[in-house]
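Given as structure tokens, the chain that follows is alone and in the form predicted alone.
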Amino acid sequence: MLNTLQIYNNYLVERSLLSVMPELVIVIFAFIVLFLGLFRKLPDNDNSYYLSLIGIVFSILYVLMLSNQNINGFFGSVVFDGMDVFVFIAILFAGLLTILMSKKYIEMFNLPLAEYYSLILFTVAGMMLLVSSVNLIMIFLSIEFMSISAYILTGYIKGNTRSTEAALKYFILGSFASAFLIFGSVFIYAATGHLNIYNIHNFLYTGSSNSGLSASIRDYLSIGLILFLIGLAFKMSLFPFHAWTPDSYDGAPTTVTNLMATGIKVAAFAIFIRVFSSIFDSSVFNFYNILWILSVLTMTFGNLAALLQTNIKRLLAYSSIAQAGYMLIGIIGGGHYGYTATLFYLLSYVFMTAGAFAIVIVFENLNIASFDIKSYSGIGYKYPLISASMSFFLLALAGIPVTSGFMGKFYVFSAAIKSNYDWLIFIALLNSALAAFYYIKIIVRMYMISNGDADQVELGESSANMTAIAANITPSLIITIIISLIFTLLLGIYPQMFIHFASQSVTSLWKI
């Protein structure tokens, strides 16, 4: 009997470890990078960089190896399923592109590299753990794990007041969001007696099918769900819980800004889809009306604020807020098609946003443009290839056809139309037209030569310009741009394969 119990316990431990193996690989490599940073005689910049890339690649391999399995671990606190496979790959690509674009950029500030790369890996591991969490307390802990690393990375440029201020604002507002999240979990637990979202789902379904839920349970549950929604809305940058986004994106190192704009947003929306499909999508309270309002306010405010920006990073920050409003439309559309569309949009967003930030870093490295959009005047003639790439990514963010941004909006808008949200789509189309204006404004600026700049602009990429590019742009940064270009185009002209992948992932949500 004792041997049988021991075998069973060993089996549970093995299953639990297997369920978090992709995250565990990232954490192990993060500690290795951190440990090697203690030996200053070693060229830790290259060691940290390459070990971080290897860790990401190994994690991707583990995700693919386990892609056909559904594994519950740690007594139902985490799960590895088809949903995780799709989202993990999106998050790992966000981390991979961030590390690639960091090779030269972070060295310019003369900061500890081992700590930087290890924090990137810890943040990525936190995102992955958040997506796989199916327990309310585990969701909270995962968000804190992810957020603490992100706070440190935001203020990583020592002595820079903008970076320190951004980190402080992010930390303070993030603490408020965590409080909402934990209070919401308390109310939900008080109403249902469960912390596992699948058990909560079964409780709600059984209660509604039988005599119905009592008034007190419905009140507690409604309060808990609203508080929980506020906590997640902060991470998704939904209006009016977006206040941290512009300052944090602007003050953080540009590479970290990319990770927050892509990876954290993907993780936040993915866990919201998992929780929404299990708990929020019930007859207890009509959350679709709340999401409808949040979507309209988010996309409208984000676009209007972006119109007024003269700083490229703040413009992309407000653009990110507006994009969150579009992504929410797919969740409002609901069902299998709506969630599939949102996942596809998230994957598309990773590559077009990473590409845009990679070009911003190129301009920083070359010292040919500041964050002020006015400094972009005429650089399209001096650096045509780089400027053309930036133009393509901006057009993708605007949702122009033949790009991934267009297909992402097409699918989420189609999901909402299927659910009869015609007015929502009308407002979203107006916002898309508004967004196109400030994206195209940057493109026009790059190819417009003002009278004051006409004498300074050299047409074509001269030998001097090519020498400057070769000296200041690392091969890893070029690889980042090429990968982003390929996937932004591929997702736009051949989306069927990725939609099928997302559709299979969403199916696992209903395996309760």
The other form holds:
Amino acid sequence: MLNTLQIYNNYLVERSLLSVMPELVIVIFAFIVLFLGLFRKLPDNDNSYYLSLIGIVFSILYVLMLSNQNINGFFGSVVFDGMDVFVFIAILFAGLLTILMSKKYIEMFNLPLAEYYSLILFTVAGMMLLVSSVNLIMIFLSIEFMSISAYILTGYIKGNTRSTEAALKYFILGSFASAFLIFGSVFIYAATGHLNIYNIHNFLYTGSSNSGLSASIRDYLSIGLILFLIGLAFKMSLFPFHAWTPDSYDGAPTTVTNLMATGIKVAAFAIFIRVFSSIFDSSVFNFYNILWILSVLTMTFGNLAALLQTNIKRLLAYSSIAQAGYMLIGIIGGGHYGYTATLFYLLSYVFMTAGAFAIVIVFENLNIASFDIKSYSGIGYKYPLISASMSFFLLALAGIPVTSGFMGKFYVFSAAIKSNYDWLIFIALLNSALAAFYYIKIIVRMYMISNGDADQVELGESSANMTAIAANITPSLIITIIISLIFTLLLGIYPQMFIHFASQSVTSLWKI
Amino acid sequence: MDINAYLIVAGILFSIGGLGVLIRKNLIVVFMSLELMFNAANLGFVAVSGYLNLISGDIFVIFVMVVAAAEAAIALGIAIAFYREKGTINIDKANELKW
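Next up, the form predicted together with its partner chain in place of the form predicted alone?
Let us now look at the entire complex, which starts with that chain.
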């Protein structure tokens, strides 16, 4: 019998292509979308939207098809392993939800659609390449691939000063971070002579077992790893390096904000786990202490700043900074259990955040509320279903039981407790209480504070409202909200399946 | 050949670039400072790969140069969009989004 896999094993090029197949599908579809965009005569409305959805679905199918494989491609610069499978699913869902929610929203601005959808696909492909890269060159290239598309998307609303300004700030700080990343790579390269992180790992461990690393190598390595950490911390938006986050989240189109908050964060954390578990050797420098401080500062600052916000997008931006602090706790907890917990948290975070942003878009489309939280007053009774799901997502972000946010926090905190980080958990729990305040503040506003004119809604007006809703909420937005609701609930009620999946994927990190 | 000297020069260039990004007000000068940071890393790579007799550092430099060109394209695009809206490329005018 002809075994297809054996044939693949025999041919290097095919094998290399196989290792990037999910990304390649996305890139091919992005080019098709871009190419069809050339023909302005075509009814430009829907084809790019549907094509990009098909691309994402094909890519998910490819990931599932390859899910048992462990493929090294392109002379060991790209790897497709279990870790990739889990994170790809999270990233592809982030991309899927972003595309679903952009349908009506991006048409409102009268912007070219084909370029928009193809840039979204390119960003998603960049994120996936970033997660699967195991070479410092590949890590740098894919971070840039992802970020350059994201810079363009951030400034996509032509003539909107806020959008341009957000793109400007994102670009300057993003490139600043990349410069730190490559300058860190210089020192790592000077210390070890390798660019592949598995080779660096082997160099460090065989070197330290023989005679210990020499002093100059140790110095180079600690400088390099700290610069590298700073570069990645910008992308993960940890505290001292978070400055771009609220501004670019606020100015970007809301759909792009969603992609940045979910996809880019997931990709940055995944590559950090991959790099941290292999080359951040504690014999060189105790990185756990640095991460401890970063995590505490990140969540405390994120929550305190979110308390003061009056703009919903900014509030969600600061809350995403705080969530990054919680995700870091799992990495600090370390080991198999800690990384599993962080991956689970990342997956649940994708759905919670996407749901919340989808509802912000619903309100924006309906023109019933601006980004100002004050305009959310009394919405709860006018639009009961939408407000109820908004409350659910906000409770999930706050970490109330039954939701995925609670299970995520539970696993992350228990991973840290296993490693005896009691004070860290104490601070994190205080922070969760603080965070609950500003999430619940929005819910209180929606249900308990009247808008003034809310009492005067008459029957005729409310039926007019219903038609307005029907015209402005597209089925795709409803699908987005329903997918997010289902997964937020499923991850909260029945997390075992996903935890099992995550722990299986994490094991591939140690198969070096 | 002492590798430290090269890395110190690269470090100085990198710091000058970083300071430039942080304190200069003109958008174009900020982009130039970013390029300086990238090129400091390039210098480091070339020196290290010459010192270790390896080729991979040189390959990295080529990739960094390619990416820097792509970034310059985006950067100038953003600068033009910014100029059209504000009539200036002073970074201090990017003050709509704060806190």
